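A single chain, nothing else alongside it, follows as structure tokens in the form predicted on its own.
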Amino acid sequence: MKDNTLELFAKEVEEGLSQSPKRLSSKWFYDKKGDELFVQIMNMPEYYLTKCEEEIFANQTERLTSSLIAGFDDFDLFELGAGDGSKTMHLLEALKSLNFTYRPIDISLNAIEQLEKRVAANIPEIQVEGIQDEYFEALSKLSGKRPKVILFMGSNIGNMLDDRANEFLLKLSATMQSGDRLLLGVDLIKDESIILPAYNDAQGITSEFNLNLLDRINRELGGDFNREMFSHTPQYDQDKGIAYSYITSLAEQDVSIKALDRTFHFQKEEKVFTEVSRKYDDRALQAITNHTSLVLKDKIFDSKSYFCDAIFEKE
């Protein structure tokens, strides 16, 4: 596998910082350091999302397995945004005697390589074929004649606003055959006192994770961002059920990026949008699955009902 993302990274950084308001895509958080920081985030006491979904995978594995593979003799198991695969390992262990290929997809080449090693070391009987790509481009690779089981966990769908998420699920369902299954992990709407600390932990790990994006631009594109002159500033709109992440300039300043041969001006308190984290109820879930030919078959909740793994089947 060859990492060919640098050109795309440069292109999207230039486009994003040229817009008003400025933006940087959250997918670029995930270099080697970013991967390591996100693992730390998942272990933070404030970050309930991973713990809640892992509880579902650890304690309700039989129900998950029944909902996802009932009637399949052999199949391909795709995972979009696989990360370190810690939750998926519970499912893989339960499925290891079956005839399937595990095909994790992630934008981070490092994440794919580490996950392939992890599965090989712990469950060597499982065939793994990692794919380094981003979600929309990866959809064209969800091919093959065997039935498909697709995992899209961690409320990653929430990193898209509803119209974009619906567009994504329309494209995803178009790659599926009748009877294929989708597990869609969604974070549920809750009070700000629970949600906001998950994106602004006391130890500052989330801040480090977000600001590492500036370090990545410096390392890979020859930028001269001064980390001390920017801050991580999350916000939560409880009425909309949406958390937003921003990197805020603490002073009026110019930043040069050699690879782009460009200088970008930042006003004091100017925000660079990096990520949205949508929270769901039944109405929001319906909105993103409209016209997709995906039929809801099961909803599995953690013990606190903070998180839901929704199982869909293609009509």
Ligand SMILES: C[S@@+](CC[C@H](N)C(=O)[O-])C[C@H]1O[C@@H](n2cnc3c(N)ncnc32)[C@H](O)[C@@H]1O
The other form holds:
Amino acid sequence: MKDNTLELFAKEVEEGLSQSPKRLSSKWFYDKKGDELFVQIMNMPEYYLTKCEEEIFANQTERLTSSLIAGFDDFDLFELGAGDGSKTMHLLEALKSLNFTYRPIDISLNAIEQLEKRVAANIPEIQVEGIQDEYFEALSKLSGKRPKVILFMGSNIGNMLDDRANEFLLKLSATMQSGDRLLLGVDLIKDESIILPAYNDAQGITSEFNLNLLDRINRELGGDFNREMFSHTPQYDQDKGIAYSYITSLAEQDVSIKALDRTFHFQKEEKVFTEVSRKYDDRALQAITNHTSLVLKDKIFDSKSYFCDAIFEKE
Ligand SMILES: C[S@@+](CC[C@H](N)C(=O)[O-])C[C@H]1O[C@@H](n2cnc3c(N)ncnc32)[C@H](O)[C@@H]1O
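Got the form predicted on its own; could you also share the form predicted together with the ligand?
Let us now look at the entire complex, which starts with that chain.
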């Protein structure tokens, strides 16, 4: 873990649990255990997002490459929140004869290390330079004279509410040069009966994934959360097109965190907000790209039209 990651984790846990309502950021889901659980989530039948985007990357690789790479023969390929990079491997395979460096960025050091090994083992001709960092912090590292292609897949952008997403895309577009490309993978608005099970599967993997955050606080910050006393409670707001995840306290209780030298009180049924997963239509996509200098060039859908990879070019 990068030196200041533990410090930042402690600071954000303290701030989040001191607020009313309490909150913990979803970016802290991803320690080694969280990364493994997320791979299981991607493989579960209910998590259609990965399957749909995988289908786009596997079946429409030519369209993707021509939209993303046209005119570039020496470039940097950045990926924000790359995770295990399983979908990206299709694109890397198609690009392997070109002159570029793949620069995946992720807050999870474990994810970056595993991904570097995966690319080296499967497509050794590709030059990989992983970066462990937080998205906003990492923006300053998207520099360099070569043209840039930036991937932001998996509807990760949906983990930010619209104002924050717009602020992020404004900053991101400011780091881009004219002609640079961005692929933004977004999950589309659809019925609750399809969306909610992706965050509340029958086997309980998403519950395990959310509650692992309490275990992480126990492991890394000396907390004494008893996870049996909390439950994972997702909700989908059909009108807004937003799924929310919460960790709910099952009893009135106190939890101490040694590294913070603090005790936090939880009421019975009190909810700790952990994650937002925004779903998109044209209007929502417009709302987050407002005032940026990103011009929409292409929209690529899976066969069910559940998911869209939107391709933008900097003006
Ligand atoms: C939902 S997973 C998706 C992974 C991959 N993009 C995909 O489509 O399969 C989110 C990934 O983004 C990373 N991540 C989440 N929040 C982040 C942040 N604020 N900064 C950097 N990485 C972040 C996590 O560690 C995780 O690997």
